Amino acid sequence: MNNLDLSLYLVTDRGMSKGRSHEYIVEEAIKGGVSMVQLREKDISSRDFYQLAFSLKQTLVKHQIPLIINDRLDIALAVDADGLHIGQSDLPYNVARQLLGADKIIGLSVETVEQARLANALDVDYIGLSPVFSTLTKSDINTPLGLNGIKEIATFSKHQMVAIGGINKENTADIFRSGAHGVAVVSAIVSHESPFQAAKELRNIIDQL
């Protein structure tokens, strides 16, 4: 899918939301300038995941913001989400594409330069560089790619790239200058006292580049 706006990509995390609902955080973050939203849930029943995804879809449709589901193809299909994000050990890309259809967004996490090279053989819509910096939101991660990793991958990748892992307002500009097309943010928005203000500050930085 062309014309993706990966610039400010929110990834949800229930454990970091300080008891606030996903709906509240997402709505506030959209007002602040988020361009895409990924619903990521690891410890939740399928029924609850479906209901949450369905609820967020209603909110995001009103704002014309894409809803991406992490990992769970069944949930993405059930709520007619805009896309699916898969990791290296998730459902193979070709199977996901066949089941989702050509008009849906599929993102793929890449954790190394070699994985980014291999991704060039796949017609994914974007790659998620993970992690760029150390992060507390995921424990099963490789050595951070750093800004040099982004720069190297940018020299050969045919895909749009969104960086995730340790993103904040201090390093966002450098990430874009290194060749990324967007930043995927978790705690910097989800855990912030004001998700709206956090998103707005990041949006302002991005828009000034």
Given for the second form:
Protein chains: 2
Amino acid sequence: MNNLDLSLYLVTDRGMSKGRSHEYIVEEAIKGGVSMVQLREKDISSRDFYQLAFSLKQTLVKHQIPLIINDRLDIALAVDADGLHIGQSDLPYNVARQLLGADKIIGLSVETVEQARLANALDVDYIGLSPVFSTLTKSDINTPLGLNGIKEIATFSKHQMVAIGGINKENTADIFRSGAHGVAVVSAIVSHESPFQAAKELRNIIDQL
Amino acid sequence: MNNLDLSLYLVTDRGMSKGRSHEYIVEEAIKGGVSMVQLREKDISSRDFYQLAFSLKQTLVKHQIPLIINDRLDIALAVDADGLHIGQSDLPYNVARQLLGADKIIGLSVETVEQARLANALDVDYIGLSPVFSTLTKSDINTPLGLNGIKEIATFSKHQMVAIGGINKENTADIFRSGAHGVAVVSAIVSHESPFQAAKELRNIIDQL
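Please supply the coordinates for the form predicted in complex with a further copy of the same chain, as a counterpart to the form predicted alone shown previously.
To see the whole picture, the full complex is given below, headed by that same chain.
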């Protein structure tokens, strides 16, 4: 996947979307300039996850924006998503790659500098630095990597890097300047009164770098 | 899958296994006469599910007993399991079949006579009648089908049928006599002091029919 655009990567969260549908949030955020979308669902039946993914795929194909599924390789296969994002507690990377094939995007979360070093042995398409700042979105998180963590990982990582966790208008420029190729955003977009406006503001910051 | 032996089908449940490993329970139950094993896990990371399935696969291959994975098609693919068991809230059957291929076993839970009728349009390898009696194993269950439900479904179903829910030594013979081709057992084996003895007693009942 050569033309991967990680710059403004939306990660969904139904619980933080204030009752608005993924389709609404995603359509608005794409108008605002989101470059990739990850569907992340927990505590949902496989059928419901499949149906959400199927529906979101229709929306994203229209805009030629890649759909990445979090964790669930079966859902990614079932809807022919563009890729899969795996964490350290998900399927091993090699298993996921073998089942998905070489053409799909696979992203891997790394939570420490050591995990980022280990990721250099894998041909993942990107790594997610998680979390870069503290956040309320995920409950099971490690110590934030901070801007210094991004800078350190940028010195040796062979992968494109997207930072996630506590991303907002105030810190986006610094994250890019520290070496990240993108920001993965949850609440700053999905919880915003206007997901369009929220995405547009971040897009403007990124485009001015 | 022509030589499917549903007769004594063990379904795992870590929470009811009194701290004993799946490998222990399954090895003992196979010595007692179990003919198939389903790995059912909820509230577990994909990595842990994968590792449990991988380990159990090694055990089962040795004994030439099929391993069926509950719900998670990705885990089934990842460990090359013999099949997948899906419920009404899991991936749609046609999606699962397309991804798994024609050679794998796919079982489908039906909770009502109407669902059993609809299953006649699908080329599933078996249907699971769930629950046949009331049970504490699953919390989200419908009204039990009872022996009369088995008998009614047996009049029209083109599929092999395994009954699940509240199976024990006292009702196993009646379940077969009502038209089922097998019993799927959870607590009567996994919670028993001797999973070997529990399986053996059920096997003896079945073999004497």
